[in-house]
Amino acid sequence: MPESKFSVVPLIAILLPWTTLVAILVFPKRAQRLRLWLCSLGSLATFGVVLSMLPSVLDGNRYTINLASVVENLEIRLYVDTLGYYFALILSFLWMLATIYSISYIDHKHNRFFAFMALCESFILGCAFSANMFTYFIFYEMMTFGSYPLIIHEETTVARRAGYKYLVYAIAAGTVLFFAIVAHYFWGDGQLGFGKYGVLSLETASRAALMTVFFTYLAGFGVKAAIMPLHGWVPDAHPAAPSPASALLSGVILKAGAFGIIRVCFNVFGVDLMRELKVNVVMAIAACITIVVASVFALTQDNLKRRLAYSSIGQVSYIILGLAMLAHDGALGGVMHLTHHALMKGCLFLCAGVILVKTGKKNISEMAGVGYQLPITMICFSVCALAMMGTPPSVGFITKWLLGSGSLEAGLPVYIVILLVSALLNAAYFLPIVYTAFFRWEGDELDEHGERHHPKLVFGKEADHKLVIPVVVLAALVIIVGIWSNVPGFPYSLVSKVAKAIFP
């Protein structure tokens, strides 16, 4: 039988990234390379500690530790359940790869980037392991201020404006979340914990009160989840931030908002109460609008990272749509997309960083022939671009298949139309990038003899393994995890347990 037991392991996982600060402060500047490698070892150790909990979590056991008690029924407590662990595992893995990538990407004189990158990992792990909404709110807000220096790292005018815009949105969202938590505490008999089937009911509060709590939560978390029209900070922050930070913003930090919404839907309200209140209808409409409109905006962007940013806005709403279906397969697809999108979009942003470092090109119109200069990078980019369209056997196909199945299960096939339109729009804004990279090149004209000279593949520019290896690993996992979907085992055994718990 599943049991909850006291353990310091989740606390160790949260504190390990702080060793990066110790490494930066203790070791002298002349030992710069050593400090950077210690930062990487810190992220590797964090992933190792999170991974060590896997056997116990698969057995149904739970880890918990109480950090502080503020007032009655208001605790700062860590709790590792299946859902939180699933989120923690993918975020710690992606963070490890992004840290290794950053050693070559970031100027070694800028220790601030590595310090705040580590702190941000600590805070978002705290979100994953939060036992109640109060604890989640504390770590969530600390993550906001921890991620701000990552956005403004290059200290350009554009970066500073993007960072300021991010803070305005995030602080406003934090205010709304605080109101939601106070209302939740008042109308929920002082219970802010996460229940298996939710903790709120019409017996403790009126219909209007519960709908107020739900929509303030949705608005507060919707800013980082980039639900339109709350998405305004994303298209500015992603291009302004360094590529490893962009990968984390898209792959993890946007998911912190989506993960908060998952907690609200399944562990605060519960499926039955959401169905009775019909709040899922509003969620579904917002998600569908975001999926389509964000994809249309992506079509108009020439800056590669800005196009990827709009793509992320639409893709994260797949999670919201899956939740709104209130169906087993829909929830399964939505929760799985936490990982699937992190793998795909993390790889795409890291590829954009390699292109920028090796060629200096930011705009798609300038990338003619870049596939011949950086073949490994662009092959990985192409794999993930095809996955975003839903091409089998990739993880993108698994997400769309499950969401389509969930829409039929919910009796709403209109969602399949939205998914098909989204897939077509994904193809419309990703395929031109691949075409430009591999089928166009600079000087694409006939010479004096009427002959056209094709460029040759050049592998020398990708000699920096610390940049290329994380890209290759993520691209490979996009395919491997997609194929693995029919094999009993991790990660699907984790997500299946979550879905079965929600829909017994």
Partner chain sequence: MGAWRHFPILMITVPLLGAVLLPFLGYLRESWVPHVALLPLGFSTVLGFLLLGRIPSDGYLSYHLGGWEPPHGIEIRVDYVGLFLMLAICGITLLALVFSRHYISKEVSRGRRTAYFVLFLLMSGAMLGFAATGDIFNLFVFMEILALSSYALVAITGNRNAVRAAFKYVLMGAPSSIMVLLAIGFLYSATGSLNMADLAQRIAESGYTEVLTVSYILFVIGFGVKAALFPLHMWLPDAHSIAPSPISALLSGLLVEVSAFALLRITFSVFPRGAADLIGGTADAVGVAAAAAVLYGGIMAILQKDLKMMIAYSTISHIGYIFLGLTAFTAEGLTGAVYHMLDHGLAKACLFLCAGNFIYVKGYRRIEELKGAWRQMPWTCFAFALASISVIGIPPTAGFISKWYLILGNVRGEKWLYACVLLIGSILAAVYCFRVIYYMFFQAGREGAWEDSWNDAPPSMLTPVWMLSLGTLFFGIFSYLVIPSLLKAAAFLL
The other form holds:
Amino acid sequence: MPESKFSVVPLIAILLPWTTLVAILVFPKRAQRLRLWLCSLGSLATFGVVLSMLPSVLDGNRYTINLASVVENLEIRLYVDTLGYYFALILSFLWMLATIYSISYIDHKHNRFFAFMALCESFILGCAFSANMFTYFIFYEMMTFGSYPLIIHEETTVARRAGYKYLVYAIAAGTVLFFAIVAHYFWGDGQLGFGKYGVLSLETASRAALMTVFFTYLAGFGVKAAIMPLHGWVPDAHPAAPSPASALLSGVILKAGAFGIIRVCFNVFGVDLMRELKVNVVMAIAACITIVVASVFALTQDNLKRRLAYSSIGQVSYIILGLAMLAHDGALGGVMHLTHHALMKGCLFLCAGVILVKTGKKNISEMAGVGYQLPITMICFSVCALAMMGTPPSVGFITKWLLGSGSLEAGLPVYIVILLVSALLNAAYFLPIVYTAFFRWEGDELDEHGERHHPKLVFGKEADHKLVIPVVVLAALVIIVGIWSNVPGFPYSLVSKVAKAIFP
Amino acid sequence: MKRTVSLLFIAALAALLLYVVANMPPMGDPANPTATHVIPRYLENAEEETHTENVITGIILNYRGYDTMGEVTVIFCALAAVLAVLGRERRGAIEGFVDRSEVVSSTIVRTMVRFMVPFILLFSLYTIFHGESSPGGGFQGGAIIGGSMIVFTTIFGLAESSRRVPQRIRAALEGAAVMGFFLVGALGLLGGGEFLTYAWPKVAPGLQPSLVVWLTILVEVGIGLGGAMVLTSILFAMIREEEIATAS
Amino acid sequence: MGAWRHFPILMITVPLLGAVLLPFLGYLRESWVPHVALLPLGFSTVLGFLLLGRIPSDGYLSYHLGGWEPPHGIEIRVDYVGLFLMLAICGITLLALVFSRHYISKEVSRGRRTAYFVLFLLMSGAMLGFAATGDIFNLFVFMEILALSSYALVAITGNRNAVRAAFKYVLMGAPSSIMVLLAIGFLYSATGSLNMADLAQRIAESGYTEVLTVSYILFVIGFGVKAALFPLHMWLPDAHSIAPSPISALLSGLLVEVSAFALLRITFSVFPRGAADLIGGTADAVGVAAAAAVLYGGIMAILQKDLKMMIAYSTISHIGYIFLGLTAFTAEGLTGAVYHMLDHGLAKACLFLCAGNFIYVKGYRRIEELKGAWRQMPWTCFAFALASISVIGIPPTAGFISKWYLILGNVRGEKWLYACVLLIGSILAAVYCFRVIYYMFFQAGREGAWEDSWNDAPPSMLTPVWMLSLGTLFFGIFSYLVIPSLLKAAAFLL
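What would you give as the form predicted together with the partner chain, now that the form predicted on its own is on the page?
Up next: the whole complex, starting with the chain shown before.
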């Protein structure tokens, strides 16, 4: 671990969401609205604390705090480096928006939902700020079980079944991951920390041993990151969960798996060792298959959130693909896509939530003319859908551009073909939604002049502000971040440092 | 199937044990590990070190007194187990029991028992008090007292004998053996030694031989009384169970 | 050495003294018995805490009873691991005793209540003596007290099923005691000594290898029955599920653990490393049995319909964990095993006491009936969930730490298969635990099965439950207080 300063700020960031629990416990049931606002204030404060670290992180400062050490090398330690900070920033931002959105969206059992939202945020911030695999695993497991009540929140049979599937996948994955960490600890001479260029080397362990560690890690995190064929829980859990929860599932919790893989690649194995072991080939193949197959599956879905879920499966694999290129631009694009996708997919899921609340429609085939009823929402939806395809100027374009450049750098132009196919498929499954929403409407009535009647665009009345504002903010960011990615705090400003350090 | 498995298991165990016996050190060989390691000290020094002429008493009450403390706890535990399964009579309830034995014992038997029991008790006291210098001791003496109680109860019935040994006394003295050991142990601690030391090196260095004898007798008395009361209580609990069974 | 060297013997004998004094108190004032019974155990607990830090992790406290130096006298030898276990025993028994006061009014009839507390104290004292002793015959003596009191406590409700379960227990327990006695006899005949440390030296010099090998096998079978090591576990499910809940907590949370601990002492202190060829084969067999136990216990627990039965089978599975840690023969494995004794004790005791709460408040025993229990008994349900998480081994509970070391130990010992078995065991645990949690929190119960308002068990029953479940959390988060010393102590044992 590089030089770092002691600081309690990361701990404060992790503990702040717990104030939500205090709010729920302290204030009486009558003050329900007060409670809910305090909850969102909690997430706002968390985001503020995370944001306050930005200048010094950009200056290259590292913060650390040791919570507990079991024995030497086996400690629960928080550590803020650029990569972890980057993840923490986007997740606390998205979480804040989702919490505000939930105030209006959630209609029963508020306390449980908000309490577990806060707990999950705390745990996943712990993931982002962990200094070693042991800490990462501990927070990761807690986050896994903490998110279960969010998925089954509706308590319908479908939700229960999805939650069950989620648990089965999560427990199996946790077990594999646990094994991976023990093997890592054993063969890595007890070095579980994140090193700048990786900590494992062929000097301490055999090739086969390191391959075992790598693939158990990949399988363990791959369940969360939804690498096919480990993705089974994703398409069920997303539609079953309430929309803010699905936005977070897709925007953050899936990314926790992807972030784990990023850590494994950059900070545990290191690029050179991966190149030596040639494990990136398997990663790349799995990612390519996932990107294409998930997009094809998405085409066949009529349920909007299910289609979005399949889309997420494909998109998260962009990150994996970017890592597997082992090239500067590839890594840059992959890691930046973590934020990009969180913004886009977060927005899309929140839009789906607005549609569900206002019209009660879940399936795309029923959504004819929705665009006239909910113009702002659907415009935001369209912006994000176009961004998903990679249209400039948007975050999606940056990802595609960097990944394409990375594949040339890696000398494998075949990835560009995959990216193009994926863009086409994205268009194929997103454009019909936009088309249905704006260009088809029910009842082709004719007006008195015998012309087809257009429903009127109605602005300003579409939904509660607490639902619309997060959607608009996210859609705006999709464009803004796509244009000025270099603004401090935006992905490029942070990730470029990481990528430069790894690929000098 | 089950039977075959258990037979096979037993056969295997028997073969194992026979195999061990065949390979054990020869019986009675003076070069045996058992005969050369700890035993010689017991045989040669027990009398001076424990101030008891009876080496066995010296070993069980002194060298390995802690084991014996455990054993008397086992006996007490057996009583507690019986009471746990059968339940204890309510306070004072036992007087209400009626003698339901079918054959009323004859006057001759009654007179004989009434005549014999004091002598049996006297003998048991002798056994207890003389345990440190001759065969005998608390366990044997207690068993004799218990035996006399059994004889008395079979002839005179539960109601009569529980008037002689009321629940109050039994409840207080059932644990006398453990209490005796604990008392000696605690006194040993206070006297500056280890737990269960029969001497008080710091308090009364000159008194040691007689002190050891008195403390040994104290333990023996505890074991005797405790054992007797445990036997009696178990007997009463079982008869009561019988009474309840016949009554219902 | 100050006066504190006397603490272990007082910790052992004071509960025994308390037990023999209780019948008279029961005669005078029966209602005082549950309260006064707390005193000796509280005394022991205090002494145990005072001993903390006085025993180095690479040394031990040797106490010669009656002043006779071993091997002629009996020795109490408390090392770090032993003290650790003694503290666990004190804490858990004390909490179970607090819990008992209300609970037994449901299951134990009036005439037996004093006997219940007497046996309870006997069992606690015997466990302490069992964990502390350095003499192998003394071990047997305490094992007898322990066995006898546990038989009786299983049967204490007096109904037909309880007596039958206790009888089954006796049928398996009594032969196992005899086997241990035979094993001690064989050891004595081959070495002439009963002191563990002395035995270790004499075994290395003794030529009677056959006798020693068989003696070890008999120890394994004898203590294996007591610890319910598969396939010698038949008595456990009935006995643990039928006994009153605090007793189930003791049986499952402590008794099987101290039996496993006895085998640990015999394997590592009596048969030292020089005698590895004597015990190697048997230890391998134990490893296989333990692996089978993990799987068998887990699968059977999934199949159960009765809550206490499920917890009992889970115990069989977890005993397998402990033995897998022992047979790894590495410091990490041993540390994991000892730590698992503690956290399994805490978690299992908590689960059984929670089951006791359900029985006390509603009389419900079946898992099905717990649907929607959360609405009426949130405190019990949350404690149950927390303890289950430790049973599964999810961070940050203590179960995770011990699982970590168990698996690491097996990996260090190059027993990859066992490491996988341990992982599968935790998946099975997740299945049976989450089923109950799911029923409690996320399922609606039958109409009228639960009241809508909070009506949980009385505080004297909730406090022990919560202290135990928070204990699992505490030892998970603050494992660094114990683990380094345990690792050192384990290395010392090896």
